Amino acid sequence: MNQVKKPVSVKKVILRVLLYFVVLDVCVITLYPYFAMLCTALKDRSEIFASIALGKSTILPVNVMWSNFIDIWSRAPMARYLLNSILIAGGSTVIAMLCGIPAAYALARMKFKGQTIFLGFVIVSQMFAPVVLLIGIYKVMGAMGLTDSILGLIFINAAFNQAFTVWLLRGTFMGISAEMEQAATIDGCTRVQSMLRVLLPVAAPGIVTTLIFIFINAWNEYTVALCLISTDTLKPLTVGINTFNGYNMIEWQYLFAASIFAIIPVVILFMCIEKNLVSGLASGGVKG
């Protein structure tokens, strides 16, 4: 017998339309700044300053200048800035993960005196912004001879992302049953082997999520790099694009073109791991 389809209620239709409307508004509000940045990057300098002088600015460019994306590579060492940012973000991510995974595992699987107090300090350390500790950071880096160096920025970014790494991965490990590791131990694995062969593969979504957030935080870091780096060839991309922000004039078309290049690696990284992002955030959000 053919099943009779139940008519959809008007209330459900209205709610669904409202939901789509809200989602569309959020998407427009979120993506509009990037659209405006792209349009400005495609404008001629005369068009930008004419719109500022006349007070009548248009979003879409009258004359599309794709050459702006090529000119920035000759007007500034963009390739060097990009390489520096990759080294800083990648190096700090590796260090933070190498230190954070064992620490998170110990906090999730082992019990020791002062564990609650230690976790409290981990949370409190996240409340301090780098700008608050900037003077102390500069003195410490100077004493270690790491000012004006990429290695110094790698250590600083790894340190500031360490607490976040430990806290999120601890929640991920606590969401995984300890019986799996116990079974591996019965089969002859040591604690380290059970962690490497059993726990980490299961916790891969949470690890990938933590990795992407560390990388983005290190990639977007600006204040510490601005204060510590003085050599032009050692500047990361976030600081290097200030080349187009002159004393007398801001070259908006080049500044926005360079900014678009700065967000492309992060977008590509998000596209590669977006399948694991939601499940990783959920696994790291268990109570503990």
The other form holds:
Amino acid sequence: MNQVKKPVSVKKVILRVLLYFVVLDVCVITLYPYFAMLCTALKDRSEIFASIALGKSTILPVNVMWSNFIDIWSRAPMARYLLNSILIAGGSTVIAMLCGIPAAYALARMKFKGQTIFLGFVIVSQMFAPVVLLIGIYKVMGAMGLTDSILGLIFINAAFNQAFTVWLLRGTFMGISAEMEQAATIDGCTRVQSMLRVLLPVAAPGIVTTLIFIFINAWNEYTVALCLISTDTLKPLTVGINTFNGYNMIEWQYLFAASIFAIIPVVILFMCIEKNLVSGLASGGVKG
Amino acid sequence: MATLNLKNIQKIYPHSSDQKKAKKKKGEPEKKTNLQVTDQGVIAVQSFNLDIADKEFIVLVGPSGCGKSTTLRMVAGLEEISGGELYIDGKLMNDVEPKNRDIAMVFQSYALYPHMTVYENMAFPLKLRKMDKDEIDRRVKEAAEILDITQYLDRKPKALSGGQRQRVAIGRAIVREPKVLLMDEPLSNLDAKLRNQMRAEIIKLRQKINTTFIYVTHDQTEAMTLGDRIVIMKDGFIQQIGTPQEVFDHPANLFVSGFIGMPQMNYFNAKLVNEGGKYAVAVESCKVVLSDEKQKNLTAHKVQPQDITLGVRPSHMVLAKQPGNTLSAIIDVSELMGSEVHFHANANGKDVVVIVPTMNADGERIDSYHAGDKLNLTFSGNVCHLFGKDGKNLEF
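Let's compare: the form predicted alone is above, so bring in the form predicted in complex with its partner chain.
First the chain shown before, then all remaining chains and molecules of the complex.
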């Protein structure tokens, strides 16, 4: 028995080592840009341009310049950018959810003509990259007088995330037994009450996941904001940090310090929903 | 507390667009069940007529897809009524919202609100009716007392077992003191032991609360033990309405006779003969003169001698000591159940089940019969069920 077992365990060990090696590789490849970003953000300007190959600098900063993180606030209206990003991401999340929840409810719980076509249409709208639609969007926003406004960006981000919201929430709702809402209607609820008081609280994990996902998407949006917003004080963080990418020189240390600052909320939100996201996607995908 | 009148109730599920396309192509839609399909759609329930008395316990029973749950859901208002009229306490309810029908329902899946505690679950319907807080508290605690769930009031449903959850679901239904209490297969999700226990609990509950019950099940034991009257359904039609004893003793047709009673009734190809004004049934070499009651019924209906299907329940088959005016059968399997033995035998190619006590009146042990042994079977004239070619009981 032992003779049979031994080769299997060796094989297992090799497989495990290989697995760890692959995981480590993936981690290094994924995390290195962030590591480089952090290191650069903490360097002096002269140190950034000193050659590592010639031994005049290292990857890690020699003089750790924490002041870079303070300087960015005075060199650009970072607080304003931050507020704009919060307004855009928050506003579009609210609108996408307000439109998405009733739509997903109708698609999950009611039968109507053209339902399949409608669902297909919704998913097709998700397939266009924003860049393809830029000119059209610019024209529409121009006609509505929303080219250089935060409200315009809120609408666009809400629209871009609508398909995702509808599909994910529809899956979540379909995974919840309709008998609960029927019980609520017998207990004395109207249809809307049964949705608000029973379905939505039960679907809360899926809703929170969707909500944070939209927020992150809108927070990270760059292309449309860059094209639509020209007033400096209306820019979101993603566009605003380009201030450090000047005509004459690029201030890498500030650019990276601002970038790190911009990704912190996203990382925190991701950490919050990591578990929910997996279960949310799984429960949404399979009809329970 | 209410009377219910269901008049010619009908439920039609319209064809979906896909089915319509398929119908156009093939001419006929694919039939998955025996339900009637018309141009309008699939008819799930039709010609459902039933008057339910105040505080009556009605059980709708039948195989899957027979329309019993659909009927219950139409009473609840969860399904639209395609045709006919539903009256609760004399008021037409067809288009009344579920919340305004003053009914409560217990679902098979419990359908508890998982984000609320047991107390909140039970208080929910009362809160929606804007009832006084003290009154809510009193009612919830009283219902919890009846159902023995007082100690779980602070827990969420996920921390309860299946049986406890079902009690909570029943509790949520009874706190409202509804006019009609609907139960849709409430015990189907429970294991056998718990199901027996809960069945007894429902009988006790019924004695404690004064209301009209409509109970849906596919389990004939539940139907027989719980119902004042049983409604047996098949393919959307009512097959028979009657007390448990009535449907057991006088099944209206072959389906009812086979559905009610465990093990199933034995059937024989037989002849109904009339000799000198007396009806008798003849199966092979065995001829049995029918009882006076049956003679009267058959005479009243002027039934002519004909080929029939004879039904005899396994417990009504008797072992004769000597061959003679008997049916002979060879035992395939013998199952000793303690106080009785079930013989699965073969009588001229027909499977027959015979239930006999382990010991007969003479003290002879009957379980001494084994597979391969020959049995001489007979039955008396008052336990025969006679079904015509159309499957209907000839006595009806």
